[in-house]
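Next up: just one chain, as structure tokens, the form predicted alone.
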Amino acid sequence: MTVREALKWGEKELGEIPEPRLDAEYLLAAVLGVSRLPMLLDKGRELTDGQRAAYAGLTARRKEREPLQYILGEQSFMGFSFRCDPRALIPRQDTEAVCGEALCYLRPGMRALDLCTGTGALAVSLKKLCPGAELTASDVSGDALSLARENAERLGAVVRFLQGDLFAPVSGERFDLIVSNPPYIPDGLRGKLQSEVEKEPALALFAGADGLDFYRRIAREAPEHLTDGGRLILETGDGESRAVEKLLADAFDNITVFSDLSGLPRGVSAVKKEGGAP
């Protein structure tokens, strides 16, 4: 079986999933240990028996709607390769908008906190792109934190990781910047999401009847953990930005909604009001 034949077979096997040809290419490239484009320039290459078996195994996993990123074991975020597995939510390109917004304000010497860090994508990327900043990341999931620590180590980023529920691990501490991509999917959508999404940790997805539970808590607790003039930057789900704006209105000024690369509202940025929490 040649690369050309393997890709044709893989595309047919994966015909029920979105973009079957592209996924077949990524899976075969992983088996061959090469990047996708060089593989496509060598379509006459013959696969060994071991490579054929490995490709069939990966294709079977993808056919069962296991996320491609979990199968490949990595996902790109802000130009960095993050280890990715079922311990944490898969980093999305949409979340790069949050990182970009944060980088507009983060400066060397500042202290920043990443809540619900998951793979550590936000905290590690911010540290890599602003090395002089001091980064802390927290998550309630010990599994997620173990993965985040692995990513920080392999990318050479010094980040302090703490386990606990939202602000609990940083009691009494203040930060110049707080970022978060919290759970924001309404509980009523359990079992109704894309099959791949349903295989990600529920702890990182669902947030009460209207999906706003974590935003309510962050809006209430964040002022106690921000310095004067400190900034809060939150990713928001589809259609949630305006509701989050309202939740922040009592304790924050300069509340703005920012968009992702598709031009869709993706997050909210706000500054702690003067004379807020002592």
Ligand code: GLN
Contents of the next structure:
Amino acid sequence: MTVREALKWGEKELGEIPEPRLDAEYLLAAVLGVSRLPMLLDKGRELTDGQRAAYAGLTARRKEREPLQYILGEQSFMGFSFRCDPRALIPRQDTEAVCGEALCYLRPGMRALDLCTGTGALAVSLKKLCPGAELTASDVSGDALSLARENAERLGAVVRFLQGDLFAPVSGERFDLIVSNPPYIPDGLRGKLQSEVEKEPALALFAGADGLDFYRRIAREAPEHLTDGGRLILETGDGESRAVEKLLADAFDNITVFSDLSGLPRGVSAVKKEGGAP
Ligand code: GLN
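Now that you have shown the form predicted alone, what about the form predicted together with ligand GLN?
After this comes the whole thing, all chains and molecules, with the earlier chain placed first.
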């Protein structure tokens, strides 16, 4: 079987998923240990029996709607390759907008906190892109933290990782910048999401009846963990940014909504009100 034939077969096998051809290409390239484009320039290449079997195995997993990134074991975020597996949510391109917003304010010497770090995508990228800043990242999930630690090590980023519920592990500490992509999907959508998303940890996704539970807690607790003039940057889910703006109105000023690459509102950025909080 040649690369050309294998891709044709894979595309047909994966006919039910959104982009069968592209996924077949990624899976085959992973099996061959090459990048997609060089593979496509050599479509006459013959697969060995072992490669055929491995490709069939990965294709069967994808057919069961296991996320491509879990099968490949990595996802690019801000140009860095993050290891991915079911221990944490897969980093999304949307979240790069949060990273970009944070980079507008993060400076060497600042202390920054990433709440609900998951794979560590935000904390590790911020440290890589602003090495002079001091990064702390927390997550309630020990599994997620073990993956985040692996990512930091593999990418050579020094980040302090702490386990605990939201601000619990940083009690008494203050930061110049707090970023978070917390869970934000309403509980009612459980079982109704894309099959791939349902294979990601529920702990990283669901956030109460209206999806705003974590924003309520963060709005209440963040001020006592921000320095004067400190900034909070939150990713928000579809249609949630206005509600989050309102939740922040009491204790924050300069509240702005920023968009992702599709031009859709993706997050809220705000500065702690002077004298308005402890
Ligand atoms: N952006 C993710 C999704 O839509 C959800 C991430 C989250 O809840 N923070 O699947």
